[in-house]
Each structure stands twice: as C-alpha cells, then as structure tokens.
Amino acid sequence: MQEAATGIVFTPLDWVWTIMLILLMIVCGVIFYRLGKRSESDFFLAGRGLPWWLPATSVYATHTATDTPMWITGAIYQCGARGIWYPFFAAWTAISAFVSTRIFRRSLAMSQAEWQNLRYSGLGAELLRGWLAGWQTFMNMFVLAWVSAAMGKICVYLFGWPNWLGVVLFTSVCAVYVLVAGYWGVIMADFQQGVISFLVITLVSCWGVYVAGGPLGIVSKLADLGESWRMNPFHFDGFWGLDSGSFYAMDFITLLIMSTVGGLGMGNFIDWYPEAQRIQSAKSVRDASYSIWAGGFVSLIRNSIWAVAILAFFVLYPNIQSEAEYEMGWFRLGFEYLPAGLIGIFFAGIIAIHLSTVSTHLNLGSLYATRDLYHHYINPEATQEQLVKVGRWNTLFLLIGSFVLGLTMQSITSWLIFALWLQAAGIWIPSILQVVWWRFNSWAYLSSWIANLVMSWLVVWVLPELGLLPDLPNWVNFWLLAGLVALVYIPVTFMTKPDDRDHLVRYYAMARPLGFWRPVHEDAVKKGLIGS
C-alpha cells in the first residue's frame, strides 16, 4: 500500500483501477488509427457519420473536466444553492439544439470559423474567418492550460508530487490516443468515459451526503450554523445593488436571460465551439439536435448532484476563506471519506473526467489550427495526407503551450466565471444578430469582438486594479460590457455595406436561417433556389 502526504492510502486494488482505465484509453486511440488517418474530416469530425448519442455524450463528456467540480464548488460554497445558477449557461443547448444547431449543421462548415465564409463575404469575411481561428487556437491551449492546472492542484492535494508532474503526466497520456487516432478516438474515448464519469459523481456526491448525515443532517447542521439560506436557491441579497460579493436577483435573471435567449445565436459562449464540432460529426441534422439538447440535459442534472454534495461539505467545513482551498472540496469529501479499494476508483474516474476534456480540446484546437489557418490560407492544395499529418504536429504544439501556461494558474473559479459568461458578455447579442438578420454583416461582428475583448480585460481586471473603477457584481459587468460594446458595432453595422446579396441568397438556401430574412428570401424563392 502507498500512504499519499495528506494521509490518503492507495492499496494496490486502487491502483489497479487506475491503470486499467489508462491503458483503456490508450487502446482506443490503437483500435481507431486507420479510421483516423484516411482522411481530414475522419481525423476531425469522425466522418460526419455518427448517431446522436455518441456525440451526446461527448458534449456531456467534455464538459465534465478536472477544473469543474473546482468551479462549482467554489460558486456554491460562496453563494450556497443559489451559485447553482452560474454553470446554468448549460442550458443555451434547450434553444439551440432547435435553432442554431440546425442551422449550423445545414451548413456543413467543419468549424465556427468556416462558418464565417459561408454567412458572411469579401474581405470582412476573411479576417473575420482568420481572427476566429487564431483565437479558438489559442482559448483552446488556454483551457487545456487550466484543465491541466486543476489536474497538478489534486495530484498535489493527494500525492504531493511536484505541481509540474500532476499539470503534464495525464495530459500527455491523454495525447497518445489523440495524436494517434484524431477524434474517432476522442468521441469513442469519450462515451467511456462519460459513463464512468456519471457514476462516480454520482457514488461520490451521495457518499459525501451520508458522511455529513444525509439531508436531514444537512438540514440541522446549516440551521445550527446560522446558514439556512444556503439550501435557497432564490435567496438573493436584494433585487440588485453594487456590491460585488453579493448575490443579487439580478444576477439570477441576467444568467437566466443570458442561457436561454443566448441559444439562438452561434458563439456565444465557450462552450458553443466544441459543441459545433459534435454538432457536425452528427450524421444528420435531427441527429445534430438531438445530441446537443441530450448532452446539455445531462449536464445540468451532473450540476444538481455536485451542488448538494457541496453543501454536505460546506458544514462538515464550514468557513474556509480561501478560494483554492475549498474549491477542492468535492475531491476531499471522495478521497478523505470513501473507504480503500474505491479511492482507486474515484481516481480512475477523475482521471476519466480529465481525459475527456484534454481530448476534445487538443482535437478541436488542432482543427482551427489546421483546417481554416493551415488549409485556407497557407496550402489550399494540401492533401489529406498532408492536413492529418499537419493535424498532428498542431495537436503536439498546443499540447506543450498548455503546459506552459497550466504552470501559471492558481485559482480555478475566478477565471471560469470570467472567461464563461463575462469575457462573452460584449458578443451575446451580436451573436445572435449574426443567426437571425440578414444585415448584420461581418464588420459588425469582427468589430464586436475586438472591442469585447479589450473592454472585458479593463472594466473585469484592469480599471479595478488601477483603482479607476470600483468591483462591480457580475450582473452590472455583464450589462455594462453589452452596452459598451453595442456603442461599436451598432454604428460599424450601418457604416458599412451589407453582405453581397447572391452570397445571402447561397447561404440562405443552404442553411435556411430563422429570423429577419425576408429580402434574402425574397430573392432565392425569385431565383428558385426554394419554394415560395
């Protein structure tokens, strides 16, 4: 038997679990290997030929990682039942699925960048195209960078090993089936591991709720503690006000406005550009909805679970005031209070829940990377040979860039709750103006974004670093970045010229976009591309 530093002992029956869901995942990339090389859309999209539930449960998959029961803690050991509405934004999959998910798949783009070339034309088009690229490059090596910081934060908590070995080792194990089978073993990995994943949240959140005296004993001790407005999750502390630790209900109804209605548009959150990928590896449209709105589903119930086991934990802890202290709290009610032999595997499945998102995210960085920076403007005559053996050397490069900057990572929940909805804030609604008007063009849309992200970094970090702005709660930096950056691009949308029309028209045959359309429609019905 190994003694971890924290006391924590893994008998060789645990460590057996853990190396046979390692070489698991290691024999799937072997399995898919020829599938993976024959061509860039089976190295990238498996194909484009799977049934919903594959793809269901790797959106499920994906968005169950290492950092996110670190973030959920945090949100609700901060702010009781009510910090359940921050990963809320799960639910934009319920409108989207219906929506933008059809659209999107109808357009048979491989990315959200491609995409770009088909919606939009000319040169706006291309930077546009050019800049989504670049920085999904970079925001996927960036996730991969605190999805393996949350890896060496446990491996540290539970074996003490330096904080380099814990960011690295899983990671790199994690690559050999990417880098071998491209996504054929990304989605195959991940159905396993979604699966495994599931239950041990699941066995671990109820374990946690027994050890703290089920929920009647939750119940007594919140009371005991003078905290029983923490099992609320409508407590607000006012309708709103500029308190930035407070919960307003203004919070509650942005995070709700912002989930739903934001499922209309494309882009408009973190996760929408993995989901795009799923969304094409679908084999059909119905298929493409129905995995979207079924992975959403599933997350939002995983979010439930967590959310009481973390209140089972809060008064087995009550009062830590460090962040990246009781963020870990989920891993320790598994590892300090499950007996011997099932350490070994709730381990495995973190290790599960880590490898599926790393996969994901090397796979899809890879493919910004390759497909619309490589393919489109460096070798438009590349082979598809060349694209996957390209693939691979992108996938080795984003890998050692997330290593980097993992190391530089400490707390998880700020940066999650910054970089999942507030860094969007500026970009909710062009967004969605980009699915739903014809006029909106791509000057807007580039415009929108530059300006978001500038104006994100200072009024979030930088003003109230300088002490030029005070700390505002989340729901007033969420409205004031929306109105912000509409001063940009609503007046860019007027100066400019709209989209060429015969462009319009292609694109609105092909992907038959809901919303304000009635001049594109108009024509394609005159040139018979549809039916009046």
Contents of the next structure:
Amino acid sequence: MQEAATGIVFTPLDWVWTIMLILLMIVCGVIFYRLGKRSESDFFLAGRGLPWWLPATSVYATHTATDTPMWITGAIYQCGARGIWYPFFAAWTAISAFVSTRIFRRSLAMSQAEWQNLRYSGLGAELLRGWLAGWQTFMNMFVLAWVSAAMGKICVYLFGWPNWLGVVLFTSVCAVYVLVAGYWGVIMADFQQGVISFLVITLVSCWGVYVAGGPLGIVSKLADLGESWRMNPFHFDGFWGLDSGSFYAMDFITLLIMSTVGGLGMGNFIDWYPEAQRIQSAKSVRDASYSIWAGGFVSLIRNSIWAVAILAFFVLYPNIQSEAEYEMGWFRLGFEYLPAGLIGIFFAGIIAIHLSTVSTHLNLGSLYATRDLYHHYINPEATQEQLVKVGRWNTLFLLIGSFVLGLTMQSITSWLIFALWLQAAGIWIPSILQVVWWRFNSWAYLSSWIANLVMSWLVVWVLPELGLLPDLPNWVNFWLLAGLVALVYIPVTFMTKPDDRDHLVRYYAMARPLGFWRPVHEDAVKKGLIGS
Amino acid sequence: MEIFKKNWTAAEADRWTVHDLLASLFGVVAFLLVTVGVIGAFLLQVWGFVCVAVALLLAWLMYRIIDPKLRAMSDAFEARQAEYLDDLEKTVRWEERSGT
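Having seen the form predicted on its own, can you show the form predicted in complex with its partner chain?
Then the entire complex follows, led off by the chain already shown.
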C-alpha cells in the first residue's frame, strides 16, 4: 500500500483498477494504427466518416480536462449555483449545431485556418491562414502545457511525486496512441474515456452529496448557515453595477448572449477549433450537427452535477478562504471520502479526463502545423505518406514543447488569462460577421485580431495598472472591448475592397451561409450554381 | 409553413427556414433548462425535475422539426462531396493562388 503526504491510501486493488483502465485506453487507441496511417485525411479527420455519437463523445471528453473541475469548483464555491453561468459558454453549440456547424461542415475545410482561404481571397486570406495556423499550433501546445501542469499538481497532492513526473508521465502515455494512430486513436480512445469520466464524475459527486447528508441534508444545512441563496442559479447582486467582486444580472445576460448568439460565428470561442475538427470528421452534415449539439448538452449536465457536488463540499467546509484550497474541493470529495478500492477507479477517471484532452490537442496542433503550414506553404506536392510522417513529427514537437512550457507554468499563468481575453471579447462580433455578411473582408477580420490584441492589453492590464481605468467587472470589460475593436474593423471594412466575387460565389454555392449574402446569392443563381 | 414537415427536396433543405430558427431556439432553451434543472433535481427540488422534463421535451421537438430537413440536405450534399473535395484542393492551393 502507498500512503501519500495527504494521508490518502492506495491499496493494491486501487492500483489494479488504475493500471487496467490505462492499458484499456492505450490499446483502444493503438489498434487503429492501420487506419491512421492511410492518408492525411485519416490521420487528422478519421477519413471524414464518423457517426455522430463518436465526435459527440469526443466533444464532451475533450472539454473535460483536469483543470476543469478546479475552476468550476472555484466558481461555485465562490458564487453559489449562479457560478454555473461561467462555464455556460458550452451552450454556443445549441445554435452552432444548426448554423455555423452546418456551414463549416459544407465548406469541407480541414481546419479553421483553411476555411479562411475559402471564405476570403487574396493576400489577406493568406495572412489570416498563416496567422491562425501559427496561433493554433502555439495555443494547442499551451493548452497541453496547462493541463499537464494541472496533472502535475494532482500527483504532487496525491503521491508527493516531484512535479515534473506528473507533468511528463501521463501525457507521454497518451502520446503513444496519438503518434501511431492519429485522430483515429484520439476518437476511439475518447469514446471510452468519455464514458469512464462521465460515470466517475457522477459517482464521486453522488458520493459527495451522500457524505454531506444527502440532497435534503444539503438544503437544510445551507439554510442553517444562512446560505440558502447558494442553491439559486438566478440570485444576483442587482441588475447591474461596477463592483468587480459582485455577480449582477448583467453578468448573466452577457454570458447568455455571448454563449448562445456566439453559435452563429466561427472562431469566437477557444473551443471552436477542436470542435471544427470533430465537425469535419463526421460522416455527414446531419451527423456533424448532432455531434456538436449532444456534446454541448452532456457537457452542461456534467457542469451541473459538479455544481451540486461543490454545494456539498461547501456544506462540509464552509469557511475556506484560500482560492487554491477550495479549488481542489471536488478532488478532495473523491480522495478523502471514497472507500478503498474505489479510489483507484477515481484516479483512473482522472487519467481518462487528462488523456482525452491531451490527445485532442496533440493531434489538433499537429493538424495546423502539417496541413496549414507544411502542406500549404512548404510542400504542396507532398505525398500522403510524407504528410502522415510530418504529422507524427509535429505531434512529437508539440509534446516536447508542452513539457518545457508545463514545467515553467507557474510563472506564466497570467499569460493564459491574457490569451483567453485575446481570443474572446474583441473578435466575438467579427467572428460572427465573417459568417453572416458577404461584405466583411479579410482585412477587416485581420484588423479586428490586431485591434483586439492591443485593446485587451490596454483595457485588462495596462490602464488599470496605471490607475487610469478602474478594475471593471467582466461584463463591462466584454462590451467595452467589443465596442473599441468595432471602431477599427468597421471603417476598415468600408475602406477596403470586398473579396473577389467569383471566389465568394464558389464559397457560397458550397457552404450556403446564413445572413446578408444577397448579391452573392444572385450571382450564384445567374451562373447556374444553385437554384433560385 | 408546416412545422413538422417530413418530405424535403434538396433545394428546399438548402434554404434557411423557420425550422432552423425553431431548432436553434428550442436548443438554447433546452440547454438553459437542463443546466438549472440538473442542479435542482440532484437536490430533490420539484422545480429541478420540471426543468429537466421540459428540456427533454424541447429537445425531442427540436429533433422532430429539424431531422427531416437535415437528412435531405445531407443526402444531397454527400452525393457531391467527392467533387467538392477536388474543387477545395484547387481553390486553396498556395502556388496557383499566388501565381508562382
């Protein structure tokens, strides 16, 4: 038996469960070796032939990372059930399933960077493709580093291992099947990892509720503590206000609009990029739509199950002040209260959560580096064999890069927050406009990215630091950035020429986008590409 | 317009219609209700079970409304996918586009 610094005991039965489930996950991926090596399309999209439930499970599994229970726990412990609106951004899949998912699937672009080449034309399109490819290669390495660092922390907490061991060990295990089987390995392993992780999340959360006195026990204890408001997801500190520590109805409304209307666009959420890969791997438009919808639906159910478990944790430990301490709440429910024998299953569930995220980002980062950088710019004549080989080398490059980043993560945590800002507010509207408005061109979209970079840096970091801008609540920051960036891309749109009309007509006939496309639609009809 | 229309031609399915709007709307409300409802249901609150039940009902209605349209659209598109993929390779080719 092994006893960790925290007093958590791993019996031989726990290790048997852990090792068996790890082996199952690896074998599940590796056996698809032959399919993965057939072509670039197989290595990155499983040949575009998957039924909806496979990418759906992958959507859910990928977005259940080791750091997810930490930050959802933080939000719920701090804000009560209303904190559930922070991770509600997964709801972008509700509208996307029937709008942007459909349009993207019909474009057949292998990646979002390639889609820029289909939607826009000329030098602007190439600049956008190059920028997104480079950015996504880096971001995937960054996310890998981030989740590996979280795994490192869990292993330090559990076993007292040195940090580097937790960062490197399980991510390397995952790299085995991603390297040999590509996306086929990712998707097949994701399926069983998704099922395992959902069952484990439900098991641990229900156990936590039971330990805290059962559902009605939690309700009465919250009442005794004078904290019944924590059960109400619609408990706000007024309609609106400027206190950054409060949660206003405007926070909820902003999150609701951002997450749902955002489904009209492409690339306005960091999640869009892995989902774009799942969309293209589905065997039909219908399968793509259902996979995105179902993946989002199950993710929201998972969030709510976690929320209840954290209410249970709050009842057990109501006075924790340290964020770092209460963020581990859900893990503590599992490791401190599950009986011997079940702890191994819990740990295997955590590994499943970790592997499903890591495998996706290894393969996705490699997709951008291979398809959008190597194949597009360096060697357009590459054979399928060469492309698969380069895909594997890029996977290895991402793996090693993520270790270097992951081991220095403590000092660069704030950069991730900055990166997320950069991804969100300022380009939220342009990412919708590029889908729904024919006149929005590549220069406008490019300028919105650059303006967002500058404005978010100023509004979120520099001006508050200099005392020139107060520390604003999130909802104000979002709309302020959206407005400031609009002051740049709207003039740019009208001061630059529209994209080449023939190029737009070809794109329109294939993707059939929603919105303001009348002139392009009329040209497509005249050319006989579509019916009236 | 028939909301539960079963037979769609490919050309009809390609157009954006009220069916897409309803499917999106029902989807959003179902997501909202299931998020709130699961919390309530796990705490054995009546409102939680009601929210989950309405969310499932909306999801079923969404499926009934949109599925025939998606099937028609998918069948027509998949029939031409190989041809579209060939076009795609030509459209995004770096050398041809840059004229080198």
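Numbering follows the first chain given and starts at 1. For the two forms, the rigid core is made up of the largest set of C-alpha atoms that agree within 1.5 Å on superposition. Being a predicted model, the structure only gives us computed values, none of them experimental.
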{"query": "Rigid core superposed: Gly49 CA moves 2 Å or more between these two forms", "finding": "no"}
{"query": "Large Cα shift (2 Å or above) at Leu225 between these two forms, core-fitted", "finding": "yes"}
